[in-house]
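Let's start with one chain on its own, the form predicted alone, as C-alpha cells.
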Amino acid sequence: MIKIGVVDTTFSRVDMAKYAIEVIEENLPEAEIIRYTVPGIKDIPVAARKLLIDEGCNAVLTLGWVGPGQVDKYSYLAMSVGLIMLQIMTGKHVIDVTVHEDEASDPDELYNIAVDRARKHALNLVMLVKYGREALTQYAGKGLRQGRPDAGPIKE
C-alpha cells in the first residue's frame, strides 16, 4: 500500500491541499492519502515526520503560506532546513510547496500560484513515488516552473 502525507497550514490563505489531493486521487488512485493541518509553517516539519516515520508515508508533500515580513522569512528559512533534515534523515522525500504573499500583490494572481504550484507538485510528488529516481529526468533543464509560467531552456 502507497501512502502519502500532505501536511498543510491554517495560516495560508488558500486551501493547497484540496488542489493536491485531487491530482494525486487522479494520478495514483491506489495511495492512501493522510492530511495533517497545522498552524503554520513552523509546525509543518514535526507534522512530516509523523506522517513519515508514524504513519509510515512513503512521501509527503507540504503546503506552506510564508508573510510578506522578514520575520515570516526567517520561519520559512528555518522550515526548510528542518524539512531539508528530515528528508536527509529518513531518505524519503519531503516535496516543500511554498506561497511567499508577497509574490504577488493582486488576491487572484496569489490564488492562481498557490493552485498551480500545489497541483505541479503533487504531480512531480506521484511521478517520484510511482516512477522511482528518473521519472522527472526527462525534464530536466526545461525550466518548469510552478506557481508561474514555464521560463524554458537557455539552450536546447
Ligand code: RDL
Second form
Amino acid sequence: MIKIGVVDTTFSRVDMAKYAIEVIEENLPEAEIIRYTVPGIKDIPVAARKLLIDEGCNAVLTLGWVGPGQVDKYSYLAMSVGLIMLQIMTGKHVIDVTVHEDEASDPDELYNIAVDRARKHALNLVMLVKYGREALTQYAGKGLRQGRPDAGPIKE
Ligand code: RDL
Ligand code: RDL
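Can I have the other form now, the form predicted together with 6,7-dioxo-5H-8-ribitylaminolumazine, not the form predicted alone?
Next comes the full complex, and the chain you just saw is listed first.
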C-alpha cells in the first residue's frame, strides 16, 4: 500500500494542495493520500514527521507560503532546514513546494506560479515514489523549473 502525505497551511493564500492532490490521484490512483493542514510553515516539519513515521507514508509533499518580510524568510529557512534533516533521518523524500509572496506583484501571476509549482512537484513526487532514483534521470540537465517556464539546457 502506497501512502502519500500532503501538508499545507492556513497561511497560504492559494489552496495548492487541491491541485497537488488532483495530480497524485490521476497519476498514482492506488495511493492513499493523507492530508494534514497546519497554521504556518514552521509547523510543517512536525506534521511531515508524523506522516512519515507515525502514518508510514512513503513520501510527503509540503506546500508552504512565505510572506514578503525578512521574518518570513527566516521562518522559511528554519522550515527548510527542518525538512532536510527529516529527510536525512528518515531516508524518505519530502518534496518542498514553497511560494514566496514577493516572487510576483501581480496576484494572478502569483496564483499561476503556485498552481504550476504544486502540480509539477506533485508529479516529481509521483515519479520518485513510483519508479525510484532513476525516474527523473531522463530530465537531468534540462533546466526544468516549477512555477515558471523551464530555463532549458545551456547547450543541447
Ligand atoms: O507555530 C505557529 C507559527 O509560529 C507558525 O505557524 C509560523 O510558521 C507562522 N509564520 C510566521 O510566524 C512568520 O513570521 C509564517 C510565516 N511568517 C510565513 O511567511 N509563512 C507561514 N507562516 O506559513
Ligand atoms: O523539494 C522540491 C524543491 O523544493 C527542491 O527541489 C528545491 O531544491 C528546488 N529549488 C528551489 O526551490 C529554489 O528556490 C532549487 C533552487 N532554488 C536552485 O537554485 N537550484 C535547485 N533547486 O537545484
